[in-house]
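One chain comes next, on its own, written as structure tokens: the form predicted alone.
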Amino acid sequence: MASPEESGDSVEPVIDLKSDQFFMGEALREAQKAYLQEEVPVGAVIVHEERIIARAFNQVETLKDATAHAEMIALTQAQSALGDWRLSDCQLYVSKEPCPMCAGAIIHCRIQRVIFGCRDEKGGAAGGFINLLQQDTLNHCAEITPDILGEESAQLLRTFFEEARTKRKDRDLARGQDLGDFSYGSN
């Protein structure tokens, strides 16, 4: 039996290094490596001429700044390595969707797609809550590409958030013992 290359017929690569899907999973290692460090797991790629050029966490906890997420991150490495604050040929990837903070920032760097995890139904600006990136009154908009690896994206973000509340309920409980075993007044 032949092989495809033998009979001509064409053979897709076994994985593409120029896919959404293979650049997504790359914000995904990001987003575990925040994960690790018991940050929000949000991972962000920027890609310029099919390269990464920008890699970040979230890193609000370690960092102890509120602007600290993996977007704003990527934003200002991907500014340093173009050498300019115009991105106007990048594409970001994040793990979920952007917030409205990090949709400002993506506008301003007039970021030309962004393509997200999962989505946001409560806060993201890319369309979940609000649509940021795509407000004909501003003077840029991003195309979006929504939902690519967004079950992978959204399974790391519940069972980060299911741990923290295990956590939190654990040292609660703890507190409460604690303060349990102590009595004012009794013999």
Second form
2 protein chains.
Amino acid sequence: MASPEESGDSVEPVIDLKSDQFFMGEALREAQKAYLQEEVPVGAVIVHEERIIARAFNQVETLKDATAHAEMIALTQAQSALGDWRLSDCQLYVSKEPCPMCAGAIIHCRIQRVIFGCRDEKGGAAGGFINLLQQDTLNHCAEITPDILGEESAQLLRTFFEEARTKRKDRDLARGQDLGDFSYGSN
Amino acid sequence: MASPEESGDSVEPVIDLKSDQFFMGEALREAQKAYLQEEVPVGAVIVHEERIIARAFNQVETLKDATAHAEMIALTQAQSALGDWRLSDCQLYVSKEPCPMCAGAIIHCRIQRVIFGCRDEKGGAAGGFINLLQQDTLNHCAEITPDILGEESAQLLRTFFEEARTKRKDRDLARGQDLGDFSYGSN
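Switching from the form predicted alone: structure of the form predicted in complex with a further copy of the same chain?
Now the full complex is given, and it begins with the chain already shown.
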């Protein structure tokens, strides 16, 4: 049988298992897990010598811990995997630009490069409202690659927040109804 | 027997168990524990309704986790104690000005006030190299009280780093000796 090349059919795109797009796809899978748990959908993976050594997603509400961002959990996992807090040969992939807390943690752990999906102009600390990853006064600087699967990452966040707003409205309406039942006379 | 007041003797100073100095003293006790474990001596406590609900010290080397700063551990403890990630009615006492990671975490947890000992002009994020605790673009602002037992906090850090330098020199010298033993002829 003729191969696709010989027959002139279009060739299936080969997935490069070492590309930024591939690893960001894995970070997005993590973000999806957050979405399914009704958490702000952000996911992260950490790569060492072209292999994923940590995967995590945002778990602020599940763990009742405002510091439980995807990046923080992934950093702790990676440190545990390598038995060292120095992650100098590691790359961190995260679906949204890191906040100041996570950027600070990334610098403490000496991550070599940070690759992120969508930008956060208001709260981002990798060039959004500030760039903490490249400050001469701090102990370490990390390379930055923005906008990898940025639109997919942003779309997941938009969907989450739109649904959250709708749910909140419905809940407020339902509560108003309940209050009406119990607080007769108060119109 | 005459009371000190009646006899004219000096009266022992009363320790105000609700003062910034008292709680910072407790943060310094934590810093001392770090010092005894050969960790950079920084300690923190978190106070809610005038009671300490979290105590922690820097454990970066012990836990092999570069994010294990005193403030981060204390925040997680306090969130666990209150069963909520919102620490809006809490005050955080820390012996050294928080770094960007910790300042970011403090803002996420909505700490009401941050009281710190000594300043960190190079890496501090509560007015040192940047003020992340009072940024209009972020979701929350915290009050700041600097310089509480600042000299005591700074002295402990100075002692630690001086001793660390001496130890490193001794170790390097000992290693040189060893190398000398094994690398004769390399002169």
